[in-house]
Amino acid sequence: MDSRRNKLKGGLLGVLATLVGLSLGNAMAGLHHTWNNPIVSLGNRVVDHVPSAIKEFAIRTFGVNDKAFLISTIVIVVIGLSFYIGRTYFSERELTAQAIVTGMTVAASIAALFDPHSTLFSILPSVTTGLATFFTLRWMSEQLQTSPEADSGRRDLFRVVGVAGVATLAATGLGKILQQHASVQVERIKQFLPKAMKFLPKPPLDPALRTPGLSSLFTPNEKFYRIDTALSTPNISIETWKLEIDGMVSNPKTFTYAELMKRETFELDDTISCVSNEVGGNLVGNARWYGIRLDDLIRESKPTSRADQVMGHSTDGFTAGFPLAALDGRDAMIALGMNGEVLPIDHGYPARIIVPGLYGYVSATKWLTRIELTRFDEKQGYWIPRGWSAQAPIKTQSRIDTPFDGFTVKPGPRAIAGVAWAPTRGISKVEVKIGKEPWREATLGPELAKTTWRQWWIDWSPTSGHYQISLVSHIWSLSNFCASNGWDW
């Protein structure tokens, strides 16, 4: 009982000290923007490295939360290394865990290595984890020498945890003060979008408001989903941050952020989504968009004849790459705000780019930092070699927003209702198909224009029973299914 008693000890010592390396690793990263804590660094590549189909499960299963997910996941892994390292090294077999220790760092430190705008330096919060933790468990065990009373030796151990949860704390508390998003939300508040010069008008009464589970017309921006390749959301301060337009230019251009704001703005109402948002999934949200003309930024870059694809560079490594065709007036966009606030922090601040009627993995850059005219066939985007398509038009697609699936409701009047969407194409009509009833054609609600989706309804009063509900919509005179779910009152 002793010797179990001993070992689940020493694995929890083991995972203290590792938390106190972790903690103050995570402040030496706040030291500078671009270095990232080991589990970020880690992370990174795993998201480099992983196959496709493994990224798209993710995406499928776990949606805005995959990088939660994968995050846990280092996590878990981290601290199960680190509860045996706790073992090895309070059963006098030190040089093993010195051992795993050492293999982690280095593990860590590679991975650094390969962050973007990465330097040698970039290895030092792995370093400082790795150091910390092995100075800790040493610490520990020379605090927690065997004692003649059992008294004694309990106060050692409970002095030991407190002090080491003593740092573990302060050095966490350190690494939030260091890093720089509490500074670039202060500056991003004090910033303000001026009118559009070319403005939208004010949207109608919004049909949700009257439909209880519709959509709204705009999505908010705190539930707007968030898919990218970032774990941890960069912070760019518009003193320091610039936008380079060159490649396959003669006249290469660079921008402020002020300039930029100097430039003729507009507002975009356009609905985005991810290529991959299931059938009736969430990956998918509307938006009125403030920015400048991206056609006009390319136009005076003046691409060469060659030059036949965008290609937007983010700070965080990512890159995106579109037809130059694209810019063909479809009001693509370098937005620089987002329903009426400057463009948030998770979506991209301070600039991205928003191209209607194109999946944002070869079009929407976030944190942008550079434009790039370039070939198709000399320069991939970062998810062309994975297997994913270089074209990418946003398909068709309808959603039941309610009845949810799965849900169970009570008899009588309701609605059947969602949305549906069809960027530059537009939604002409929406057909509901109950069972084996006849089709019935729903009513739409406003069309802010043809890049944004359109919500629809039809009255129902169900009785108890199964339901098939299958939907058609309609793209000026084409048409596509869209989904099909069952329900059991």
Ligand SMILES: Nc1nc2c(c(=O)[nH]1)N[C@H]1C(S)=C(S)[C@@H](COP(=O)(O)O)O[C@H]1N2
Second form
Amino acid sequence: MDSRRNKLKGGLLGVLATLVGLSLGNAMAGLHHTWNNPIVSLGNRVVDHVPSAIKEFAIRTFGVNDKAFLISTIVIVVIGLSFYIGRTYFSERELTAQAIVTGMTVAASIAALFDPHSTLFSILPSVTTGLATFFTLRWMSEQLQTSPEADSGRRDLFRVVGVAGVATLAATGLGKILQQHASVQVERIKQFLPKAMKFLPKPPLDPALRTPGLSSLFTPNEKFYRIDTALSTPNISIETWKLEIDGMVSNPKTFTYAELMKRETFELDDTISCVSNEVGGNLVGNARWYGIRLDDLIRESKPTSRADQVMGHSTDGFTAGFPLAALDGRDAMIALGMNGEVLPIDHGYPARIIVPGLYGYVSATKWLTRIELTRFDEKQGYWIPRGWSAQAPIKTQSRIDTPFDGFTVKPGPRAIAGVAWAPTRGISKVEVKIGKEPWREATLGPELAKTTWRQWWIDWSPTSGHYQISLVSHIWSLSNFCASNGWDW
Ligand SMILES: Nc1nc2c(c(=O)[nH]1)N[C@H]1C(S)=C(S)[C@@H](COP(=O)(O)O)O[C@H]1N2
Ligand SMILES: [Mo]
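Here we have the form predicted alone; I need the corresponding form predicted in complex with the ligand.
To see the whole picture, the full complex is given below, headed by that same chain.
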């Protein structure tokens, strides 16, 4: 009786240890969209090899649930084996148990190597599962070393089961989040943007190609700065995504992704910047955005005369509000694309707002799901109660990209170069001063639009010594300087 009970206990602990392993392996599989958990890899191989007669039988009998049936069968087999593993492990036959765990791990790893787009790394979820199962078993047995008092033995058992249960739940939750991310990544990769109905000409040759160290005309998406209040990026599928326009409007509207895409699409070259960008900082970037007109959408929803603020809401709870009056034909957009790609998840997939000339924290809501028409004296965006101004046009700023502040350069001919921006006013002139020499007017790169930065450079041939470089940028509408930064190295 007692030994039967112990065998049952051992078996159940084996199952629990395997669940810990599987949930961790599953979380691991979420780290890359081509990786699968061991159960799915094994299932894939069964589907590959099972005779077609059995496949047809399964489809006939279980219909669309045939996959679920296959997966459940594998799970049942694995649970059965885990029960046996636990029974042997906890009855002093550790080696047998280890051999079975190893065998299953090897089998699942081989299965994973045949998954579509697999690499050697595809075995990681299976290996994780095997190792985690093994170490959990070992940890359990250490914790359950028979103690003289039966009472404490029972307490130990509760503790072990509790800890393993919590670990399984936590790893399962993590796996869900990661897998959702992976599946939205796949969805996004499969998505494509048709040519914009109003497209921009191909950009001119980038002066950065000739000037080492100068920022490229467009900032590549992977290098584009990111500011997020959320800990992890929301993973929103366009299948379920909707954009609502409501609040102080007489004609509230809801759009699906497909409905938005049917509207007139256009391109916008625009430099966005974070208000927290410090002199010389990199919280600024230039992109060719692709999207639809925000002005039109808002006009169609008929804001009431009381409304004076357009507030974007994100699924992550972030909000940003800007003046309704800023929708003055300056090409504010709901962006669905960035630099020729579907909007990256990090930058707001599936949709975000871009308003030229306004700082990101009052306008550029990522993972946008709702646009509310409201009033500044009634509602405040995320950063306003935290001390930031509700009105936030981007200031005229400039940056020296090269030579880099504080770095030593070789004497000899080179360039001093950088970028200057003043969306939507545009940059007309940049002047550079080296030490006590007179101000020199820099050569300016192409002006894509008044909303974008302009690259600038001057030739320079330093002899050895220390130099301070100062900079002023002038905007189109005024001739006096609006910003300056000084460099010392
Ligand atoms: N949902 C959401 N949108 C957001 C933010 C955020 O934290 N959450 N940050 C804003 C800020 S402060 C800036 S400067 C820009 C940055 O956009 P990027 O991360 O695509 O560069 O996004 C804005 N949109
Ligand atoms: Mo920002």
